[in-house]
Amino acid sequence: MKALWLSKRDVESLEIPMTEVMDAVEEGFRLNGLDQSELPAKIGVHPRKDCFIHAMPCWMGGEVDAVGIKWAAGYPPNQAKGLPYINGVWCMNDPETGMIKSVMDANWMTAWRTGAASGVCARHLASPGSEVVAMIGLGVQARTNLAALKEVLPGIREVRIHDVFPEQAKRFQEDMAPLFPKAPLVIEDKAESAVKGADVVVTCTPIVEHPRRFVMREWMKEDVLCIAVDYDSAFREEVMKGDAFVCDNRNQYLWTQEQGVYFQDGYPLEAEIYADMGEICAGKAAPVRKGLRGAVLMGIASHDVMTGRLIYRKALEKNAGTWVEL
């Protein structure tokens, strides 16, 4: 039996546009909302302080009928070592036989599907006239998040960026500026000045067990969408308890909260969840575009299945990757 191995270079060579990843992620959200998927909460081990390795299986039903599992690690100390914060692999199985069809790099997948999820969130929760975006934490995730926001918010006129490492902010500014020829990327020394007056605020800081939660509600205006890509590491709890709180998946959020590590000390409880993104994309809950909207996007395995399926199809079309004996 053979399976298709796709390295990071193979995946990048496919040049899949963000819009296609966003559409795939949104379709996954919709199937989740229609209960046409099997999406258990991610389980994991923690070999070092603030570090995790998660197993993320998922089956997407309906017309998609695709299944796979990601083994992904998140190590905040890697940044100081010049290594990626997130890395992993994704395995695709044949849902009919269970046989392995493909094993691929999950670094590109994780970065792009995470950004795509924020883009889909903004499609439904951001004001269409949003002009100012703030990005806090400027690693790989921030790059794909900003690329996705560009696709859904054409009126962006300014991007404010902040990171505790000044050199990282400068690299981000240099690398991302070409995407915004008419919207300057402004480096802010403080998170407060970055988020003040912003229409959309996205935090992509490292996920840690004992968060600082340094982004304050009083810094922001009344109408703002706040997207946390970093669990509860950056936004104060009152930010998430505004006019509407949304998570990417209700079951995973509540399961994670029940473990007693994340989303403690005032973060929304079950009764305070307006909807999850599956319910919104399936039309079961209406979009909310005014007031303080908080969104926790933990990253769910349906994103990986939908993005991995897209990558696999593109690879077959372009004859990319290497077939290996198992």
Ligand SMILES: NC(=O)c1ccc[n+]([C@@H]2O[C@H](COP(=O)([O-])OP(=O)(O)OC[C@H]3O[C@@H](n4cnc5c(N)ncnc54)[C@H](O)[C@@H]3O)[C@@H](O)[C@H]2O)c1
Contents of the next structure:
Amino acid sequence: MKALWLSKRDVESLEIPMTEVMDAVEEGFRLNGLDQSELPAKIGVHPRKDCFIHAMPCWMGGEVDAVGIKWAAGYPPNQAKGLPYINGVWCMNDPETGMIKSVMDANWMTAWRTGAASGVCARHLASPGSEVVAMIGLGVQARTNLAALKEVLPGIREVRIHDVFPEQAKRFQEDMAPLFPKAPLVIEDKAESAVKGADVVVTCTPIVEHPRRFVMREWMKEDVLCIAVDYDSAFREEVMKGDAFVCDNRNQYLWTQEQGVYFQDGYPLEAEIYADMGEICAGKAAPVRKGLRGAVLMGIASHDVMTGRLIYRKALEKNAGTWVEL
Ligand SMILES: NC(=O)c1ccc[n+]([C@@H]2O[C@H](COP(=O)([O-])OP(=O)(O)OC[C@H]3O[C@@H](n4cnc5c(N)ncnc54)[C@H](O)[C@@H]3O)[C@@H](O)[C@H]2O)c1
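To test you: the structure above is the form predicted on its own. What is the structure of the form predicted in complex with the ligand?
Complete assembly follows, chain above in first position.
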């Protein structure tokens, strides 16, 4: 038996546009909302302080009928070692036989589907006519998050960027400026000045066990969408207790909260969840476009299955990758 191995370079060579990843991720949300998927909460091990390696299996039913698992690590100390914070592989099985069809590098997938999920969230929850976006924590995820926001918020006229390391901000500015020929990317030394007056705020800082939660509610304007890509590391709990709180998946959020490490000390409890993104994308809960909206997008395995399936299909079309004997 042979399986298709796709390296990071193979995956990147496919040049899949963000809009296609967003559509795939949104369809995954919809199927979750219709209960047409099997999506257990991700489990993990923690070999070093603040470091995790997560196992993320999922079967997407309906017309999709695709199944796979991601094994993904997040190591904050890697930045100082010149290594990526996130790395992993994704494995796709044949849902009929269980046989392995493909194994692929999951770095591109993780970054792009994570950005795409924020884009889909903004599609349903951002104020129409959002003009100012603030990005906090300017690494890999922030790049794809901003790229996805650009697809859904055509009125962006300013992007405020903040990182604890000025050189990260400079690099981000240089890399992302070509995407925004008409909107300046303004480096802000303080998170507060980045956030004040923003219509959308996205935080992409490292997930830590004892978060500082340094992004305050009093900095926010009345109508703002706040998206946490980094669990509860950055946003103060009051930010998530505004007019509507959403998560990407209710079950995963609540299960994680129950473990007693993340989403403690004032983060929304079950009764305070307005909806999850599955319910919104399936039309079971209405979009909310006014007031203080908080979203915790932890990252769910349905994004990986939907994106992995897209990558696999494109790779077959373009004859990319290497068939390896199992
Ligand atoms: N929700 C999801 O689906 C998902 C998926 C992948 C990664 N993540 C999470 O996203 C976060 C970012 O991941 P990444 O791959 O971009 O990492 P990265 O290391 O590339 O970027 C993190 C950035 O945050 C900056 N930073 C650290 N502390 C900060 C602070 N207090 N204020 C401002 N900036 C700060 C760092 O200097 C760095 O530039 C991590 O928490 C990661 O676990 C979430």
